[in-house]
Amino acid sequence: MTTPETFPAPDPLLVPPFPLHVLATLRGAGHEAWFVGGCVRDLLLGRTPKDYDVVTSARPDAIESLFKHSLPIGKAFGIITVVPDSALFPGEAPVEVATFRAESTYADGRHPDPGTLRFTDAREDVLRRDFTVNALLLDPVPPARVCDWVGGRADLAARTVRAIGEPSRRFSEDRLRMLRAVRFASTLGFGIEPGTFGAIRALAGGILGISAERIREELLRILTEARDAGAALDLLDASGLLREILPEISAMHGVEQPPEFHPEGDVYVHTRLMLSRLPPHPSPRLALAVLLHDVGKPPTARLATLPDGTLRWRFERHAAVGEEMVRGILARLRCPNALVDDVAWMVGNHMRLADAPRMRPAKLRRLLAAPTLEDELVLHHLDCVCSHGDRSILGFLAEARARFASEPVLPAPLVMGRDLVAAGLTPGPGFKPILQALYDLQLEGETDKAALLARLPEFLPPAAP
């Protein structure tokens, strides 16, 4: 476009204080500013903005001159955060002011390069934008009106997820657009434009020069925001991006399994199955934990013979060797140690909830004493739900939770390593086991401190010859 469509703005618009603030007070020194971004977009479809970002013809420096808060990070691409005061606006987020700049190279592929960065007027600015529904420019001031140079307004109408100007070039530009557009086209249920796609498949090879850090954020995104997980993962699988990020995940295609157990299909359409049924805002463990539950029968699958001389997929181990491999996984993807071992647990322990009715009374205690348990329940119920559909384990461990309910699930333990001590034992490592077998006995019943006592001599190594 050579010249903007303008239209009038949804009324009321429902903006906080502090971005108010900021557009009047660089309005009011005599610069042109609008909202510009997600904000804009999501006020357009009714939805609640995240945050606010303001474009102006103001100079960095101008900007940090208005505003006696503000922080530089990013000033040299022309980005100075603004930070509110928290006595007159308590509890807003800080609103990112950048100056019309236009780009010409990206040396990483991420970044615009410094010194190629000059500053422009608004039409510049929103070129160099990503998606035509996230270049829309906003006065909130009544009559609140939006200034559309890229045909936003018709790709929302239309709910289209388009690269601005040639895709290619955009994606070249910042190659994490890819992921962007696959999480926009999933959380806000639009479609991605067929020349824009068409540009991700060609270049999702390119994904893996972007930070892992970059796509892990993107992919937990994509996970827990989505309107349905399990689409949004077809929408990876297809683009391409899924076997660059995730080859462990595109492994599972054509994976069978045994029809009895698995009558929706194979590992991948069980997990695609599963995700499509998370509960709206998962965490991010329990959403991890549903995508790698079974990312170890790839590589445990092989046909058994039964007794009857019938073949059968077996997939010995899966849940051990996927813990593994979880480990490696979100390892690659820098996820925090505290994240990469709740989900680890969660894999390799996904098949052992099955075995709740059979376990002793102190390894079913342990069980339901487990931080991750809550999130376990919800992977068990998907499991089920999404397979052979028998959810009786999820009635017998709410019923062991019951009887549990009126003591700690796991008790402090009666017998110490003091204890230990005073009846002659010498400290060191062999403390641990025996002090774990008497607990276990504790947790399965015996409260008599003297009686568990009674029973260490069951617990010593031999004596030697």
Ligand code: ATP
The other form holds:
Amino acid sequence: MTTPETFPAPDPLLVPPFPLHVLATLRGAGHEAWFVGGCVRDLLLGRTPKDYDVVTSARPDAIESLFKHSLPIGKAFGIITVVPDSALFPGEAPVEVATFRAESTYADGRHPDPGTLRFTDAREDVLRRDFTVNALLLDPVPPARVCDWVGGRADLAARTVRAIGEPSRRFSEDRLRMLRAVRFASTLGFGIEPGTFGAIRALAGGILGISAERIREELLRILTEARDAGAALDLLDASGLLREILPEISAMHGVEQPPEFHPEGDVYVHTRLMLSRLPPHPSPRLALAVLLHDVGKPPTARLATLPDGTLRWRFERHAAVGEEMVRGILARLRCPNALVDDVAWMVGNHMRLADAPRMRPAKLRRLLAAPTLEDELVLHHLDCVCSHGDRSILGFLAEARARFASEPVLPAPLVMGRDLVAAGLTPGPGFKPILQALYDLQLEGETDKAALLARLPEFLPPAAP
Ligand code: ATP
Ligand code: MG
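Switch over from the form predicted alone to the form predicted in complex with the ligand, please.
What follows is the whole complex; the chain from before opens it.
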């Protein structure tokens, strides 16, 4: 396209004062300046933009000189972050102001090669962007108008994610764009244009050339921000990206389960169904636990013969096997340790919740004291409603929580190490199991310290001969 399509912007445009101030300041100094990218897309869709990006003909030094507070974090790429004065613009976020720049070459498929930065005009700046709906320019000054070099308006109306230019070339330049396409389709509820999708399928094998951190970031955003995380999983699967990033989830396809417990279908279908039922804005922890809870099933699946001769699929120790797998998968995606620990715990524990009615009080109270409990209850709920439908355990747990609610879930132990020393024992690793056993008695209702100490001999190791 040599001339852009220009059309009136919708009225009213709900842009906060600070981004408007940034734009007006640049223009007042004689520069060209537009809103661009996600904020324009979201305003035109009636969504609230997360942040505002500005593109301008002003060079980075000129941008810096126009604003009192700015950060040169991205200056090497022609980007200056302009920071609001909190007295004038209370509560407002910084705005990224980027000088129009041309497409760079990407030797590594991700970072523009050093020294290839070239400043240019609005058209070229727009053409280097990823998708047509992310490349609209907005002038918010009345009469507000949108400038479209790439057919983004039509794709927005058709709810389509379409690569700008030749899709396979654009995905080869920066492979992360393949995951971004799936993310935008999943969060906006858009389709992916067939040519764009075909290029992703052809190039999906190259996604692991991107750093694990960036893959994780996109994957978590897909799982937690998608309108329907189950549909998002299907899109990842159909694109070929799932097989590359999470082969352990692809392996769930065709892993059959006993129909009396899982009338919905195989392990993939069950997992996908649960993702579809996630509450809005789930935590990464919950989303990952749902995605991975049955990851131990494919490697443990065995066809067992029941006493009456019928065959039945079994998944012996799948939760424990899954827990180990989760540690490997999330470490591979460079997830923070606390997240790895929580998700691993939730996956390892997910079958135990069903045993709650048969647990001794001490064990039950520990179960209810886990910091992950809220998410575990959601996981369990989804696991039930997306299979056999029996939710009786949740009723039992709710009742148990109410019963324990009047007292701290885990009271301070009455007997401590120093009491064992006072009773004549020598401190050492043997203390832990003894204290644990006495604490269990306490949790089961013994509230008298002397009575607990009186039972100490039951837990002492047998005396050496
Ligand atoms: P959101 O912030 O809601 O996730 P966004 O569209 O604002 O979406 P950003 O990652 O903030 O996405 O990037 C801002 C803009 O920069 C995009 O709209 C797009 O025009 C451009 N862009 C970002 N990443 C790339 C990329 N990898 N390749 C090409 N253009 C990109
Ligand atoms: Mg953005």
